[in-house]
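Consider the single chain below, provided in structure tokens and representing the form predicted on its own.
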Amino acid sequence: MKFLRAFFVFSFLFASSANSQNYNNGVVSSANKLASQTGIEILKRGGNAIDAAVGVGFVLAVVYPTAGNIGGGGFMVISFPDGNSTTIDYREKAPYLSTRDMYLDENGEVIEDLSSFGHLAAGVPGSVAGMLYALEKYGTMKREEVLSYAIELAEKGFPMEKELANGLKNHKEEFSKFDGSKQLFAGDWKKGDIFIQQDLANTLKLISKHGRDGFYKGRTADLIVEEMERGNGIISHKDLVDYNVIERPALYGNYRGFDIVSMPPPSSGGICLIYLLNILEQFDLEGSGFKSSGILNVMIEAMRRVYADRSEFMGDADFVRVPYKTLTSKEYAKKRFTNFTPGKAGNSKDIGPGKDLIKEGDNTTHYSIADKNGMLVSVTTTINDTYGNKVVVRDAGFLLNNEMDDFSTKPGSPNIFGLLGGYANSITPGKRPLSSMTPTIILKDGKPFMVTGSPGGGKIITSVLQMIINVVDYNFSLQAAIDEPRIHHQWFPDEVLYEKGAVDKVTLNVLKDIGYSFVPIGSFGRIDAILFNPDGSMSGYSDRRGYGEAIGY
């Protein structure tokens, strides 16, 4: 089956958005137009949301090179339509020859960057595999039909958007700095030129025919460690066989009276999303006015005890003991939100992990799709930075991770983000580091409410938990609750972000009164999510801070 190339234009230029609008068969919200309309176009023809998931995210690594990828990583959350739930863990992983301090100079300092620029930054991608995993196990569709949207927009090329073209611009300079990265990017680019790909369709051929055989073996496999041998980088031939994908039972909770589905560790996105709503469901958020000064005085203290228990307990569970348990049980968020003083800021550094309490033994996208059985599918997936580590493997047409910064490379050290770690998210060979991915699934009585997520860094889990209390508190409508400017706090540094008009000028001023440091920064996160209407139909909407679309039919 090939896609035609009008076809492709044609939606570029005129796919229609589910905004404000309501469907029945289907929806599927993304970080750009062609990927979504490539995730309708597979439901029209009879695939199910697994099927359009695995389109949707091989072509965000032809359209979306920012941080759509086949060179990095993602973890999938699946509500199945009799309403049992699992996920798909393919994180990248640390290569056999990391070692815990391999970003430390003879002094224990961290060596600026190297975590985070260049060859040594990757981890074992898992992208393909995971995609692959969730097609063969739950899709209906061939993997090569699913993967010719892909191919076809790599082969022939599509029109650049304008924020494509200035991203390109914006980071020739780190670009120039690697042969494969120099050969793809060169270029004066500007909106509506054409972009072609050879290199990555031919490499999204080989996954094609091969499955992760094409990928983790063979030509490109070789590519890969070729590309590590030109610049001290550790991925083996032996790394990238052995990767392995892991299905884990989903992460549940409940906030009143609505079920939440989301993602365990490694990802600190599910417990985190959990604990913060468990605390604040202790409040009359509605009652107390949105936004009031005393709401996000509560929004703000739990957001420091919540990321303050990130940096301590939080790693990849197959490595070291998680009490998840623990992290996500309302009795916990009460005991841990019993110093707090209504009307007073805390102190991060007063304010640390709860160690006494816990007895138990930007890049990133998100894409969100539900189909008419009522199967939904809700993905986040990284490179971690901007363009990952800004390697493009030659010859094989795609970008690689930096997702080792994601490790503590120092325990108390911040990573790029400015989160910080302990012991428990160490680097250590074949393990995945830590994310704040929060592809999160929501159900009301047992029918399906809500699919959502971000990419954000660590702001990911503040910019979800702000859109559904938006929703589920204030009753906004799904557009409103996305676009709504946030806040976001992670325990260190101790001030609170936030975007424009998101605190009123008398309401800062209160809260600057109490104690608070409020720094303001420009727009985070950006959410693609879908709503289930009271009449079972859905609606689709893509974050005004993005420039993706969603499309229903």
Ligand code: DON
The other form holds:
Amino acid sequence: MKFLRAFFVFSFLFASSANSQNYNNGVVSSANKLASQTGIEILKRGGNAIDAAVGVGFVLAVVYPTAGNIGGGGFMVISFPDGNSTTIDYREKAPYLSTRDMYLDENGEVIEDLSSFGHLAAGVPGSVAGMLYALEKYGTMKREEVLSYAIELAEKGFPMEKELANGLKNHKEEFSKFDGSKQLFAGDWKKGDIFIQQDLANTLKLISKHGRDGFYKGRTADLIVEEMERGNGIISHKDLVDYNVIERPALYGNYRGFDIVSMPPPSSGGICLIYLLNILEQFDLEGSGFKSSGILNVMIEAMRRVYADRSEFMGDADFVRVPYKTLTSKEYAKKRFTNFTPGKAGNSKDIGPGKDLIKEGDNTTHYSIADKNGMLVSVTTTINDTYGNKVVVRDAGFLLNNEMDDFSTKPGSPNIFGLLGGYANSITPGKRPLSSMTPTIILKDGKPFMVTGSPGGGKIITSVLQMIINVVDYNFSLQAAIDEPRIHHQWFPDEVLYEKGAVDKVTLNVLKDIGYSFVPIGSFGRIDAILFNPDGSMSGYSDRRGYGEAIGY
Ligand code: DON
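What would the structure be for the form predicted together with the ligand, given that what you showed me was the form predicted on its own?
Every component of the complex follows; first up is the chain already shown.
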């Protein structure tokens, strides 16, 4: 194929691309180098940021099966050169045969792993429909050309990175439980092995030829439904044919004069991010000192309140009333923080959701793309857990998601990220599970300033928050803002998780003394972002916590 040659010449040219350079024509920051190279190649061929985003999305499904997908869903936030924005919701949906209590036993207890492992954990996938919707409406290139990169990588193979080889090896036992997964993934992989995925290439060719019908109808749909039948899953042909993409107005906030453009429900990401920023804006972060005990006290208490509200009020706004105007208002953020006592740790048992204040009456990867015309695309996509529900659709070569676990399976019972939920996020056929994905774009005076987002389950929101304040309040470089160790609090469990080095020893002791319980955690969040410099040039950076790469030209 003619693209292959170009691809490898290109790989060579950018093999040593540095993350901190400035570029004028475009940047792609993603969790995988081959995916970022594809995006740049598409931009160089004259495609816009949407063409690049869709090319990157399909390539991630091939080279980054940990989270890249066609069997999952996602959110895309777009900012156009004229400053207008939109979002595309291609979140998974609960199948028609789903029921509120489908993961409970006859005693009303949650059946372990049922919502997260195996066929019944899968929601109806939205990624293919969503990416093709974006391409047809806002892209400029032909579907066949955009998909050719992914098809070629699936068919010809690519050398496995050590992270992928180890990841697959570590999940061998789980993969061995399902025919399709066993055939595709359950090997003794090692770095440098060439990973060829012919079944996936065939599926991608059907999508290339027939558009969304190549996935939601015909052979691929038949294979998904057959896979469901093998494992007592419930996704039907009707679920697939009826899957709908929803274009939604973006959610807007403002933080110290910067315009925040983010994802509305069914993500909680945009609401929570804006709500957190609205609380932090009441304090002089810069003047109070970076990560001083006073500021950490404020941040943790803000997180406690925001995640309490998340559990109570947020769900798919097409099914439940989500008071997002209130939740993202400056007034609410003020009222909600009146019970904050500086120098004192709050208690999640006492600080519930702000019910009386509401009067109005939910493994993942992120990529950020900017083109030379100022079109910005921020995409977070997921199959939820690492390798989703671990089930590869036999003969179709792709993993399914376990997004049903993002619903509240039972009020008060935590999901795999320890997040709580209630009625607003209960299971109903056709409903989309509440997400924490926070694909975000920031504009300053109508001009591009930042494109950002992250994986990390419930910790996505707090990862994105800290990266933003590190740039806006503390003037960190993009790399420093992302690399800086993070903290996280999500109401329950009532503890502050922290990455190594996030809080210095003295401050840690001060905070422990006033009542906080601190728990160290390996690392979380993997931000892929772009920052615009005052001269209009841009730089990109891919989180040190992952093994992606930001490339520009
Ligand atoms: O939509 C959500 O919030 C989750 N399904 C995201 C999962 C995730 O980020 C896992 N990756 N680390």
